[in-house]
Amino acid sequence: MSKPESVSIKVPATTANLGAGFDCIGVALSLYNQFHFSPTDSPTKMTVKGFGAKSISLGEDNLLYRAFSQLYKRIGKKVPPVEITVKMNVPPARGLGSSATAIVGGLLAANHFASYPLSPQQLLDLAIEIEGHPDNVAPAMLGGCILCVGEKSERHFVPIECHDSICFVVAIPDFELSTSQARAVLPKSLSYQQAVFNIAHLGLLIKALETGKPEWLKEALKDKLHQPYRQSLIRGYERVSKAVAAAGGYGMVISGAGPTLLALCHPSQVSAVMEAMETAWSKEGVKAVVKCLQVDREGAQMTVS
């Protein structure tokens, strides 16, 4: 039997939550991790280059390889040896869905090498099973802004159209924050008042994203489920938030579990918001990489060579 062709996969970063959309909304962004898989007769080998490459394991515990192997275990076949090259632009442990890119990339590559035994829906279900929640892997695979509703076989992935006048500015700090740390500070229970606040703001967030109305966006980014508790883990949060508002941004949220901070603004305010975020964090002794990103509407892309 002939060997499968090599495959290159590009997977977008994601920002989850957007404030009130805790654990249910995610957006694919125009920042990408790239994965190249080639068949080999030698033992599996992995090379990683780029942002945060030194912190990535090259062994079988690597998340990309674990996802690749998981598909073979699911279909009851032996995992073939492969040569893997990774180019990282999405930094790990920063709240930009780096783990989701690895899971999606590994599953797509394995599905190709195994002659496509799983459907796109089955791949997404397996990705959610590995990640534990859908708000990053769904937009990473599908692209766009996705509202994830339901459980297991009754999940719905609802696209939300983001207005062209909304720009996404991310400020990526020079420190990490693990999802487990960010989860640990969340309270075990919430009041009805807090729940109603977020229900209302989630509804407003969806309409604000669709219409781009400034007054709706400024209110919609508020949240009482997770951000008030996670702010203390992110040095300089208040200073950066105030700087975004002063620069004319609609507001700022924690990207995923953090520590990356995400500001939404009008195109005319991008330069001012970017400078304000970088300056504000530098006053706290934090060096940040600030980027203006677009919504990626394509999701994971695969090229066979």
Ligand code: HSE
Second form
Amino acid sequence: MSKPESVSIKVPATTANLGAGFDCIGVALSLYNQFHFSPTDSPTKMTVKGFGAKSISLGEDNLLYRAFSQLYKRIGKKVPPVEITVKMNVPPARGLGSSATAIVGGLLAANHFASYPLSPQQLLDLAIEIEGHPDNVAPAMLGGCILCVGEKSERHFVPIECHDSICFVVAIPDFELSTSQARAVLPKSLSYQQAVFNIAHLGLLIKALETGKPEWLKEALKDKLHQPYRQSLIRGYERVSKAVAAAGGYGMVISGAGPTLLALCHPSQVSAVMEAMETAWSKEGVKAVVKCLQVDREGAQMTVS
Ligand code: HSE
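Same protein, different state: after the form predicted on its own, show the form predicted together with ligand HSE.
Then the entire complex follows, led off by the chain already shown.
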């Protein structure tokens, strides 16, 4: 009898919100988690290697395994035993969509082993249901910059162009911040003024991303819905933000729920911005890994062997 096939899935990191696009826009970036699933006759087993591997639960509460099981639950089938190997490059609890990589990886693997019962749209709906917001799982699955609009069964995932002259520099600090903690500081309601500010800035952001126009990008990265409330959770935010501006960057935002900070800049400013972010954070006693990432345009990729 032939050996049952295994699948390897590569899922990109994502940066959500981009300032004014709270909970509705995200970009896939060129940093990847890799998941390998092999059917087995033994009980399910998981091995995790790489960045932050030690903090990952290997039990049934593991998010990758929960997503895998959730798909079988949805189709009313028993979850088969699998041997799972994870290679992590996307650091967990840093605002770079590590949870979304696990959800997307688990769902794609389960959908393959179950012979594709769910359509791509149904997979995304289930991923959003598990994550609670769409702006990481959608770009992780589809690649590129995605605007997520609408409610279940009426959702639109709209690709937004990102001009080639826009560079994404992430500074990943040596401390974690959970999304639940970063959501807990948000107010229960907002004023019309704040809502109008963000509507206008999200509109501008989309045009600024498409055109790469510096003066639009500088304005477009401002936000009044979440960043003012979350800044205090990120030691050194103010100093790093000023350093990005002084180094000639267009601006800086909190990547997702943080604590990673994301600067957008022209290719000619990349080195200066990277150095400025690292230095500013080290003056606050924070060690940061700084990377210049590309937009990933492919999204999650699966290979069957
Ligand atoms: N939009 C979500 C938030 C992203 O900001 O809470 C979390 O990664």
